[in-house]
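So this first bit is one chain, no partners, the form predicted alone, shown in structure tokens.
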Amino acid sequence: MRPILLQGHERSLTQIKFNREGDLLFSASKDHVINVWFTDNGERLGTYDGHNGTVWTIDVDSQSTFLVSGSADNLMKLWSVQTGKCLFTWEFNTAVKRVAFSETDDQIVCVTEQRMGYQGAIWIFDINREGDGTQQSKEPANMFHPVGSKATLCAFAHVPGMIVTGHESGKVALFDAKTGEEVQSNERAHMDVVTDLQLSSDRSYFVTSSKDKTARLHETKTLEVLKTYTTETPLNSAALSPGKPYVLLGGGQEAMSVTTTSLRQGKFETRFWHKIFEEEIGRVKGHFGPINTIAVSPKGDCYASGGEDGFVRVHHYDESYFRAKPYGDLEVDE
């Protein structure tokens, strides 16, 4: 498996996302640019210039025709993924931390921080996809704040109008998006901050990662945990791979503390686990620091994970990754 190795950030990747064809991928950095390259030769096809701050989070809608951003500098922006130009703002009085469109398309939700006197809240907008994107709402749907541990990521869940969250406690939620509600909540799912959630394509179950150095899959309606996968590393990341029984898992240790450590202890690696067995069963080295998002192409044909080194590496995987039989002798229908 070559990597295609992409040089467009000067600074640590926030994250990454494929749109839905897994033709494009979209990174976003610390160096408050996102760009956008294709997925089969690492080619840039643009950037999306606005930010003034570390944009910490990115979503691009089904149809490849919207990517929505949340950064530090306080405001949410929406694009136009063709043209590269911001069709409109929203601002905050702190920090976006993470974005997320609706399976539809027609709303957005995103967590601002709690800092400075402000509580960390969670917001719905609703998206208006006639015309050109710009004729959009300041106002929100809904706007409410989690009681407790304070949220550092959302998506939507199931079912409209369910939020599915990850919080700093290690908790994670689910609340009805129209009454701020909390339905229901485990609040062991992680012992330390959950640092990624990522839903299956179906949404019916969800994979989190956390700094408590596991993985976790959850399922969406009850919030209970079905798998985990203990590593020895701080996780920063963690993705499912859609038609195999695979989770990735990315992590190392803090920039800070890897001075004093070599390479190798750093564990800078994407790792593959099995899904159902619980079981590491391959790693792919290449960084040169802490693996801070994965992302696996919605085909399944590739994944693509960025780094605290500011590259982001596209992996096509080789004819024998299809050729594998994760059951062992066992056929699984699709």
Given for the second form:
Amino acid sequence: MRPILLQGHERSLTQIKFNREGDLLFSASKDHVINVWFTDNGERLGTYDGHNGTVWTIDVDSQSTFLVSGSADNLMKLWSVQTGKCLFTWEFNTAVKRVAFSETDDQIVCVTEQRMGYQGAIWIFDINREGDGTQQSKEPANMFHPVGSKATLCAFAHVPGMIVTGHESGKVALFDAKTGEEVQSNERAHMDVVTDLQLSSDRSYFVTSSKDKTARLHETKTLEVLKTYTTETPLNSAALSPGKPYVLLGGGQEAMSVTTTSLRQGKFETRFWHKIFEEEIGRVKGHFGPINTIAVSPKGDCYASGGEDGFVRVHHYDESYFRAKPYGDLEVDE
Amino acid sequence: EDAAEESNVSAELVALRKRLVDEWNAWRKRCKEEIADERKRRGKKADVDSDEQKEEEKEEIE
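Mind giving me the form predicted in complex with the partner chain, seeing as the form predicted alone was just shown?
What follows is the whole complex; the chain from before opens it.
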């Protein structure tokens, strides 16, 4: 394993994302700045400067043309990946906590926070990909207020017009984007806040992490829990690993309640779990604080973690990782 | 080293893992078929233009 330390953020990381080719890594932080890095050597390619608050969330489209970001400054911004210019800004009454592109890059879904008399909301915007990207509509294509527990995570689900959400209460749900109707829900998916939600490449299943110290694999269509990965620390992020039947988990509690270093060690490691067998396989050390966000390259050749410590660590797998068959010759479908 | 580890794994565990993988693979197969059907169904509804687009997408995914 070849770890590269990406230094450039001044505060903790909130979300990191690879582009489809896996050659670029985008990072969002509480320092208000978004950075883009070359995955291969860790060099910084550029920054996306313009937010005036914690950047909570980012997503890049499948063509690496547009980047979208959501921030505590109540703005959602569309950026040109290549030039770093902000192309369009949407304004809301509260912070934007999660953004995501649709499979075909023609829509964005975002969730805005419930706060100060404002209801939490899910917004869907059509993205005009013609021209230079600056001609966007301020008006959403759809908007709805999820009932019950506050939504913190959202993404386009397995079929068009369907949004999958993660909630503060531990619930995951499916909403019809047009009607705002909750078509499916699992109230007890987790026992505490759902902190991350990442879909498989065909969106037929997804992994969630939670403060309840577990990560879970869910079938998108039914929201049925397929697998559970039980750890001993609150989790902030869970990622699927293309090419290998693994899930990567990260989290950890801040040092405040922990007194001895021996206890602290191990809390801030990226944990590799077998996706099917629900067994821990290994851990990777590195961060000096909780791991806030994990992403795996779509090519499956490396992964990255972003920490409360302000660092991003990129790990390129060795040849031995690809050769290794810790469970024999069983072939697991993606 | 690997071989030594493998011999420690009981026959029951090997059988359990095989069953879990078989179940998973069967479910994945069903999912992939459903997705292909869904795409076909949607492709028929859409106009010719987006129909072609769908074909291109499919090729990439495969």
